[in-house]
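As structure tokens, one chain now follows by itself in the form predicted on its own.
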Amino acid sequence: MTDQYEFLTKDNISKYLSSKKVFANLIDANSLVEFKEVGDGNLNLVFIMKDSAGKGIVLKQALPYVRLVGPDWPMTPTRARIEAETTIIHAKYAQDLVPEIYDYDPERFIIAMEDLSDHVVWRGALNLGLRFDGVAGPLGKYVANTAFGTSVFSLGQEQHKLEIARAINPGLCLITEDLVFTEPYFENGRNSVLPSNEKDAQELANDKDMVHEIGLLKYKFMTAGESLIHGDLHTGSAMIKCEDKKVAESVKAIDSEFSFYGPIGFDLGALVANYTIAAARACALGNVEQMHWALSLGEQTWVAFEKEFRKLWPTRVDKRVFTDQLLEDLIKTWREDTLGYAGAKMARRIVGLAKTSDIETLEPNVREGAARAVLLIARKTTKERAQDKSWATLAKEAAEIIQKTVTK
């Protein structure tokens, strides 16, 4: 049984490190001077250890249930294997943008990886009103390189299909299918909003055009095995290092346990959604300049993605019918998907389970308007995703909604 294994604790972690030769040169298990449990996410245990020489390591252990809820929501811990394998594969195409994996323990579902304690979680920095440039673009580049590298254009027909089979991840895909695409529109008891936002949530669920678009997006999420996507890419799964407090010198995409072969636009949309949520928070706190900056990040990510994918396109393995015109059509489709998934992710973060600290840590008197603004932008963005609007226009429209709604 996968639920019958020992969990890591402060009392047994030194023994665990000593038991595996792979750690011998990475950290001195007998001279640990720092120990932190930093698993503030929804699923796992995460420990950071440092020894007396300053060497560090991170151990991440998957629990047999959703940590946010507890044993009442069981979940296979083999998701740790998916994360370890995906990170290693993504490192082939974007090595500087993911943490190094040292080891994976399939018996206790533990990933040992690079210590990123000199980095900070980007969401936390955004919540503090900090403005780091040089993050949104590299994340777009990360999506492009990993998307192309794991696609049929790079792998060829046979290897692509084998990789789809290897990376199947039904348990965590089901979470996304439920929490992102279904429950915000068909209540099952896990949704929650402020009483003053109940009308907004009901209007979302009653929006037939929105539900139709969400159905199309969910179908594509479930059936389009385009590339090995991260599956949960957002400002909370990006670690950044910024010495001068202005431009990030290191960006790392972490926590890819939701990874599977899915639609390329999903990861891009998740990023755009979280930029919008960060913008709503900034405006709610009176920082309009920060709001406009956050809304400009979507264009930065998309431009970097498109530029990098176009640069890789000439290396595709089959040029017979995969023509340059096909790429133009794909780019157009992926942009529409990006906007559609952005709206879906915005809505779920306001109405559904597992919200964002950007909104939830606001005082209720300003949280109400920020949440309402995000839901209005979600509906507009998804329903109008096929319209040929510039990124500047999209940012302007979002800013107008936020300012009008938050300050009401």
Ligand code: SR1
Second form
Amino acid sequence: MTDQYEFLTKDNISKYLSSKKVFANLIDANSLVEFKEVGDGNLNLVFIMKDSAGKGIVLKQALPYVRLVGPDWPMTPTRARIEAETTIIHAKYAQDLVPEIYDYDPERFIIAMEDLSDHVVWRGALNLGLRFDGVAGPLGKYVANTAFGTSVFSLGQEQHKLEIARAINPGLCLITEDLVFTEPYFENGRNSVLPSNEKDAQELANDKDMVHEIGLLKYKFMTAGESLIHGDLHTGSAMIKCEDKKVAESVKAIDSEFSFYGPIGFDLGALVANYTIAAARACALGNVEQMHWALSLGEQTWVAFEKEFRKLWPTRVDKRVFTDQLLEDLIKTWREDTLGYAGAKMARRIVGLAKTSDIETLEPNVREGAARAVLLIARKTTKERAQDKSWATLAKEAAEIIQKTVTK
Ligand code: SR1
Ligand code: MG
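Return the form predicted together with this ligand of this protein as a structure block, the form predicted on its own having already been given.
Whole complex next, starting from this chain.
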């Protein structure tokens, strides 16, 4: 049974640390001076411990249900295996951009990993109006390196197929298929908006062209096993260390439990969506400069992704029909996918279950306009994804919508 195992608590955690040799040099279980439960995500328990010598460790335990909802929504805790394995694999291609994994416990679904308490969650920093450069680019680089490294271009045909099988993650994919690609358009009792945004949500659901694009994007999500993607790469899945308060000196992509072999543009789209959401918040709080900066991040992520992927391309395993022209076509497709998924991810965070603190912590009088702006940009971005607009045009159009809508 995967739902009968002991959960970590303040009282049993020291015993757990002492019980495994792997922790002996990482932390002194008998001199724990700090213990915090910091899980603020939707799914898991997360504990940070420090010993008297200042050594720290993180233990993350998957619960057999969705934490956000409770035991009424069961969910396989084997997602912890997926996260541990993906993080280890991604480290092969982007070591500096993921946390180190020390151990995975398949009986209690516990991942032991690097303590990142000198980092902060990027979304939290964005919500405070803080502007750190050197994050969006490295995240694009992370996507490029992990996408290329786990693709058929790097692994070859047999290994790529074996990896698709190993990384299959139907339970968590179903959540994305439902929450991102279905429920914003076909209500399932889990959506919610402010009463003043009900018309906006209805317009989204009634937008036949949008629903058509969402169908194409969902189909690709369900069938295109391009690479081992992160699967939930929003600004809350990035931890950053910024001591000089301007440029991040460390960026880590965390929480890859939604990982599987999927379309490369999905992760890039998730980032673009969350930058747009951060921009809407900034404008709603009167910080127009921060809004423009947030809207410039999509280009930074994309440019870093494209540059890095092009750099890796000459190392592909089979150059016979995987020609340079193929790369040009793929880049074009991935850009369209990125914009398509960006709109899908914007809309789900406004209408569906599991929203973002960027918007939810705004006062209702400005939240209404910010939510409306994100929905309008979502529809435009997804439906016009094939128009080959420059990033500057995309940012300008988004800024116009936000400024017009938020202040109305
Ligand atoms: C039920 S899980 C809800 C959401 O939390 C995660 O962050 C994923 O985005 C998922 O869709
Ligand atoms: Mg998460």
